[in-house]
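This document starts with one chain, in the form predicted on its own, laid out as structure tokens.
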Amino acid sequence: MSQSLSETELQFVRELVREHSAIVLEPKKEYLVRARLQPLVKEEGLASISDLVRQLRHTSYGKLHRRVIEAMTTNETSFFRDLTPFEALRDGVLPELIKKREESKCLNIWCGASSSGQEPYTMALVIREALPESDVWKIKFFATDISTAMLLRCQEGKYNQMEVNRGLPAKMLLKYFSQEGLSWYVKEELRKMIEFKTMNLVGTWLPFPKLDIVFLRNVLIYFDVETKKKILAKIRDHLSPDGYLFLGGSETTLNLDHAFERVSICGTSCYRLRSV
């Protein structure tokens, strides 16, 4: 049953989410707040979203507040989502970096906002395909998300038939996944490549090494301009001089951080640091 929210309650949720994640919920998003919070209301044994907001107001910041924030983050994803960035990774970026790193045999990669894991696992299998001898390389691959629930899903590497049907070629499915009943599990060779970590993009960052590849796709769109600038500045500090940043198709560094320049690789745009 649909539950209405007062303007005051909606404003409280918006401010809570913005303060602790910097995600901006538009004022007219009551339907989204209702849809995301109703399952949480049921799990907590509460009568209504209003009861949930009342409980949030009268308790100090803790687990319930974090669950609300996680519920309001968008977790839409799929394997090989948008396709062209992964073609650019496979056919352009990886061959170049593999050649440049031949002596050190080191690659450092970060996938931000990993959601339920389809994007980092897609990146991992692309790397395995492009670098068959990846076991002799020192690959540090970090995947982060603000949601602990999503990270648990990532670590388990379990997907249903509908999820693997969305974008994952049958050949890749059979090669890198094993089937158990109605579920598909990512094989150990891929799971062991990735370190899944909790990280808030507007909080304290992990002590990354210099990163060669950064995927932060379809994330900046949820932040205001100043937050976007701060995140890009941090990426700039962590990115190798010849590293690559991939953003979503509707995202850009233009008018946000002039240290980056856009380059076209295999029909898609990504970003590099400008040479001094």
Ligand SMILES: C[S@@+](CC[C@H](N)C(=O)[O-])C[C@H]1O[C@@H](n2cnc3c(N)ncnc32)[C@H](O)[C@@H]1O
The other form holds:
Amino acid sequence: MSQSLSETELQFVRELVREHSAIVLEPKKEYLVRARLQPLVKEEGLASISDLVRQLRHTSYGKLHRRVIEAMTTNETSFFRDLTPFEALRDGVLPELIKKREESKCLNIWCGASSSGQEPYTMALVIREALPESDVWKIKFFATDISTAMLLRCQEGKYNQMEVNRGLPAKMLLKYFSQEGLSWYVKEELRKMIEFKTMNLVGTWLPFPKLDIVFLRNVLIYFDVETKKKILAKIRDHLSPDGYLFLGGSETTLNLDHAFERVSICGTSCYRLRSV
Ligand SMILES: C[S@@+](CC[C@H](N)C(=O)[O-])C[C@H]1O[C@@H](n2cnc3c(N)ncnc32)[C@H](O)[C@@H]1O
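With the form predicted on its own already on screen, would you show the form predicted together with the named molecule?
Okay, now the whole complex, with that chain kicking things off.
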């Protein structure tokens, strides 16, 4: 049964989510808040969303608050989402960086907002294909998300038929996944390449090394302009002078951070630091 939320309750949830994740929930998204909180109300054995808000108001910030924030994240993702960024990675970025790092054999990669893992696992298999001797390279590959539930899914590396049918070529499925019953598990050779961690983009960041490749796709859209600017400024500090940043198709650094320039690789846009 769908339950209504008063203006003040909705306002409380919006502020909680914004303060701790920077996600902006428009007032007109009341239906979304209701739909996302309803399962939590049930799981917590509460009577209503109002009851949930009451609990949140009267307890100090903790597990329940974090669960509400996680419930409000949108985790939509798929293997090879949008395809062209992965083609650019395979045909442009990786061949260039592999050549440049031939001596050190070091590559540092970060996939922020990794959701349930399809994006970092796609990156890992593209790297594996482009660099068959990747075992002798020192590849540091971090994948992070604010959501603990998503982190667990990433670590488990388990996908159902519908998820693998979305974007993953059959050849790659058979090569890098093993089937158990109705589920497909990512093979160890990909799984061991990635360190999955929780990280809030508006909290304390991991002590990243200088990053060669950053994928931060389809997450800046949830933030206000000031937050986008702060996150891009942090990426600026972490990106190698010859590194690449990939954003989602509707995201850009333009008018937010002039330190980045847009470049087109294999027909897709990505960003580099302007040389000064
Ligand atoms: C729409 S998914 C994008 C997944 C993937 N990057 C892609 O493009 O397919 C957005 C992800 O951003 C995460 N997210 C939202 N706010 C965040 C924050 N403040 N810090 C870190 N991750 C956040 C969500 O948990 C969610 O998994």
